[in-house]
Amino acid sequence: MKIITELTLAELTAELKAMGEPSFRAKQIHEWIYRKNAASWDAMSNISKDLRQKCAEKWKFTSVEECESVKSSDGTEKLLLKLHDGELIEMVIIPAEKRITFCLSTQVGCPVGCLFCASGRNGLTRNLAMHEIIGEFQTGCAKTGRLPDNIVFMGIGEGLLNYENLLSAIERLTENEYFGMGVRRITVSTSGFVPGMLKLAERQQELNLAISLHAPNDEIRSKIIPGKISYPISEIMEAADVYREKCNRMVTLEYTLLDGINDSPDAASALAEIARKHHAKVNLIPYNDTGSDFKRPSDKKINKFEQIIDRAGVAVSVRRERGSDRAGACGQLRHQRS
């Protein structure tokens, strides 16, 4: 059975016409899905019960099912979602003042296997289909009753290794005929998958790109990220330059601070030099315990690291910890259930 979000408006109109329904019914259903944040067929109050039943027999409304919700004291809500084959993924709803960000996954598991991250501990199971990515998004919209202000593809998986489905989902999210999100409100995160970065650059679309660098040199990086999908930092940053030039967007270097591994003053200076040379921003992420052997640096070390980068003239921020009291780290909730 197809998922309703797999259909374009033209396809939905044609399908309903074949069922003997007028074309305006397709527009009504379309509006419920993409403008009114409906959570099910039953929510479509101006559609007859008979037609809703026919649609439910013909198409699934969504391909994801919420099976657990964990809300942190800071308002961050992590959702564990079940897919049609029983596999689990996560999405996160992150409130901040008057803004809401959705953090979405792109794969079931992750092939990169960063040693400090819970997402890839069991490797990659499969890619998410376009409609499954959209299903995550719809779940968040139904929970909040609105579209988010921002979307970050920083959940489970390496999005650029699921390139076609990711880009299809982004098209659905940004096209005015559907959700109509601004492209500059979307961030794609990558571990530094160079072929995917270059391919994304060729689109010349103003998506934000975040690179999970996590080290100032290849020696330290090899201790954090295994070599099977790891590229030299020099190649990653060359691809970042291409992306910035073609897409007119400054990239962000994501850097998880691990005590005694990559948090020295020398590492801060080296990272600042990379960021300055390649006109990048730096986002520091104090390690959120996932049950690995790594530890979070002291606040004093974190502040010192930030100061060194700031004094080098590089834009730097420290990510505020969200959801750390309730299995907030990426992949942690899924890992507990696997």
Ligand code: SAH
The other form holds:
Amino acid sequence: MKIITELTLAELTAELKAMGEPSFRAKQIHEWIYRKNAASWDAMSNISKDLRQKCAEKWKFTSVEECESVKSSDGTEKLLLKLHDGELIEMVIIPAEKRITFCLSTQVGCPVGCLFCASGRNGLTRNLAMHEIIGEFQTGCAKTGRLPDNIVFMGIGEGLLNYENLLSAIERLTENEYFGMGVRRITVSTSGFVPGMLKLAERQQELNLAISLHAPNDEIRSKIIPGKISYPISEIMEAADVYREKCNRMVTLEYTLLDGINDSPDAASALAEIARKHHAKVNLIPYNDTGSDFKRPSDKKINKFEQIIDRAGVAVSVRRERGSDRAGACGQLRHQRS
Ligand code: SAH
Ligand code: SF4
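Next up, the form predicted in complex with the named molecule. The previous block was the form predicted alone.
All chains and molecules follow, beginning with the one already shown.
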């Protein structure tokens, strides 16, 4: 059975016409989905019960089902979502002052297998379909009663390895006829999959790109990201330049801080140099324990690392963990269940 969000407005209109419905019905249903954050067919109060029933027999409203919700003391809410084949993914709702960010997954598992990350521990199971990514988004909207201010694709999976479906989902999220979110409010995070970065650059859209660099040189990087799907830093940064020029967006370098591996003052200076040369910002993410052999550096080391980058004149922020008290790191909740 198809999911209703797979249909375009034109397709929905044609289907309802064929069912003998007046043309404004399609528009009403469309508005429930894309303007009023309906969570089910039943929510569509100005559509007759009979028609809702007929629609429900023809199309599923969503392909994701919430099966667990874990709230942290800081307000972050992590949802475990079940898919039609029983697979599990995660999405996170992150409130900060008046703004809300959704963190969405793009794959079931991840083929890259960064050694500190719970998402890639059992490799890739499958890509998410466009309607499953939209389903995550709709679940968050139904929970919060509104659209988020920002979306980051920093959940489970390497989005650029599921390029077509990710981009179809971004189109649904941004096109005026659908959810109509600003493209500048969306960030795609990649472990540095160069062909995907270059393909994305060709779109010349003002989508934000975050690159998980994690190391200032290939030697250190190879201790963190295994060789399977990893590119030399020089190629990644070349692709980052292309992206910045074509899309007119400053890229962010994400850097998971791992004690004794990539957190030395020399590494900080070298990272600052790369960021400066390529006009990038730096986002430091102290390691969130996932049961790997890595350790989170002390606060003193983290602060020192940040200071070196800051003093080099590079914009730097530290992502103080949100939701870490309740299995907050990416892919952890799912991993605990498998
Ligand atoms: N696959 C993409 C996007 C998902 S991961 C990527 O790697 O960029 C999003 C970010 O969370 C990445 O920067 C990743 O390095 C970081 N991350 C994952 N697990 C983490 C952990 N246990 N501690 C700290 N950062 C983590
Ligand atoms: Fe995959 Fe990103 Fe986790 Fe690496 S950090 S295993 S690329 S999800």
